[in-house]
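Presented as structure tokens, the chain that follows is alone, the form predicted alone.
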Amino acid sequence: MKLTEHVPLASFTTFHIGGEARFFAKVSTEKDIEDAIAYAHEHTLSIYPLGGGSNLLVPDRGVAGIVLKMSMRNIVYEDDGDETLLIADAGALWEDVINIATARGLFGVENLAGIPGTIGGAAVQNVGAYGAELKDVFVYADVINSATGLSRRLTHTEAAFGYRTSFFKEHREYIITRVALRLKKHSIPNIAYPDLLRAQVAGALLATPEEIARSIRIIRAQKFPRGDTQGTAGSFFKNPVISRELADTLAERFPDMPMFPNKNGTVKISLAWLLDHALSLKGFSMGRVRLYERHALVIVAREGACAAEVDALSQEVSERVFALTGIRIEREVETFGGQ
């Protein structure tokens, strides 16, 4: 393992954004991480793991610790009858799964394709898209602890997973090191959701893993701008998940407005669509960042811009939003070095 003093952390964002690391290390092996675990421990230092950049905002005063860049990438396959297990090094990117996957014909991560970042990334956020979430599939992960050293295996329950958390994501201390997934040889499509209906009326074919995963990302590259034009993390906001009894009230001032019911009575609203039909805010901008004028959940940055500029934007639409709904939204993207 070698630290390097002060790297520049924004080409390794997709935001393009944020300053430097006091420490940088790529990590290959797991004796790799647990060195910087025992180095952090001598110099009282804190670790960041970092995966693929996907949906980190690194702040402009950077980060004062450790930055692991995570570059164990393996990816191999247990069968089991019907079932595949797939095992995947943290650092493996989440396209290279999808891909691999869907080229044998496996069912279970197809809905989650053309989304960037790692495996290790993706079971931290519980990535979810189209009417797929990666706890579909996650049968456990192998974490390292930062705090003590030690390693253990954490198993589906433990993940603890919601809407764009995990147990990952409340204990920072647990570093990934390898994630598995349980996928099928045979399944129904899942292709319920809107936008694959509409693709389909229109001749696509999404029978197979390979045709499904396909069709996604022609959709979401007609949503979302491409990363080496200008910077961006995605969708930047939560769909906000209100009380029932909020959601009437909203339904009865907003009646084309989307809404989700869920199983414990709450009810998830798109937010993009009041940031659009409530509030005309697609397209706005403020400095150097905007809200995607094809998708107002996502904040993208021209070059040259910095985290403040971002932070004071995303201010502005939360609180143009709580004036219009008395709703408190929240960010999908992380502030990286909990700064």
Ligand code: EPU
Given for the second form:
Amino acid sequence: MKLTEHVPLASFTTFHIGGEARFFAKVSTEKDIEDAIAYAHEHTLSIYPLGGGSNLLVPDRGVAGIVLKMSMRNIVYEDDGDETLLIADAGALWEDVINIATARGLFGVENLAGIPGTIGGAAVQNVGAYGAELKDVFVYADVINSATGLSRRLTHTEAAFGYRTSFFKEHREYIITRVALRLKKHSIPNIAYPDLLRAQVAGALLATPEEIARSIRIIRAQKFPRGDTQGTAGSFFKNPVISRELADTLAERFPDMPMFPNKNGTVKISLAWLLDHALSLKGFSMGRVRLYERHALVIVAREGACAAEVDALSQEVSERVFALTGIRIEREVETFGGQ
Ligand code: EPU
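Target state, the form predicted in complex with this ligand; input state, the form predicted alone:
Every chain and every other molecule in the complex is listed next, the one we just looked at coming first.
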């Protein structure tokens, strides 16, 4: 493992923002991770695993510990009757996983096409889009506990997935090294999400995983900024999950606001809709950052923007939502070292 010092992190994130890592190492083997853990223990440093940096805001002050760029990318698959187990190293690009799965006609991840980042990050975040979530196909993750140095395998139940969260997100000392997904050779396409239904009406073919992935990428390209031209981390905030009572009150005030009841009685509401239609904040800018014109949940950063500007915009948006609805919105995007 080669440890370098004072490494600027901006270029390792899709926001293109943030300060330096005090220590930085590209890790390609489990031995590399173990060595980094040993070094961190010896020097009382925190460890920050870094995937594709696509859901991350690095603070301007940087990160005092060791950033581990997960660089192992192997993907293998095991045939299992009507299913295939796909096992990918944590640093494997999520798009590579999608391409391998869809090229083989395997169902399960096609609705999650076009999401930047790595499979490790996807598991931490329980990525979700267009009616699918990673948890629907997750089987296990191999992890190393950076506090104890011990390796183990976590099952689906232990992974405790929720809306954009997981055991891994809540217990950052666990570093994911490998993720296994169960994909199906035959399935009914999952195309009930409104955007997909609209694509079908417009003539898109949506029978095979490859066709669905292609349509999803087209839909995403219309809504989300391209990360290589503008700094962004996708949805910056989570959709709020609120009580039935509050949802009923809001439904009276905002009858057109999309709402999604959960099985446990809570209701997920569309924050993008609120920001756009109730608060007219689409395109709202502060300094070099703004809410994207095509999707109000997305913060876009111009070249040279800093994390403090993102924090200021985020704070302003949160206050306006609170003043309007009494809801305290939460970030989806993570910050190394906490907000
Ligand atoms: N809408 C507006 N104005 C906007 C954007 C959306 O009124 O500016 C409306 C849409 O018309 C729709 C509703 O809001 O009725 C929901 O919009 P969308 O389908 O785009 O979904 P979302 O809830 O805003 C979530 C995920 C996205 C994911 C999409 C599609 C979160 C925080 N975001 O967005 O995930 O791609 O659904 O499934 O759950 C991400 O996590 O980074 C991400 C991009």
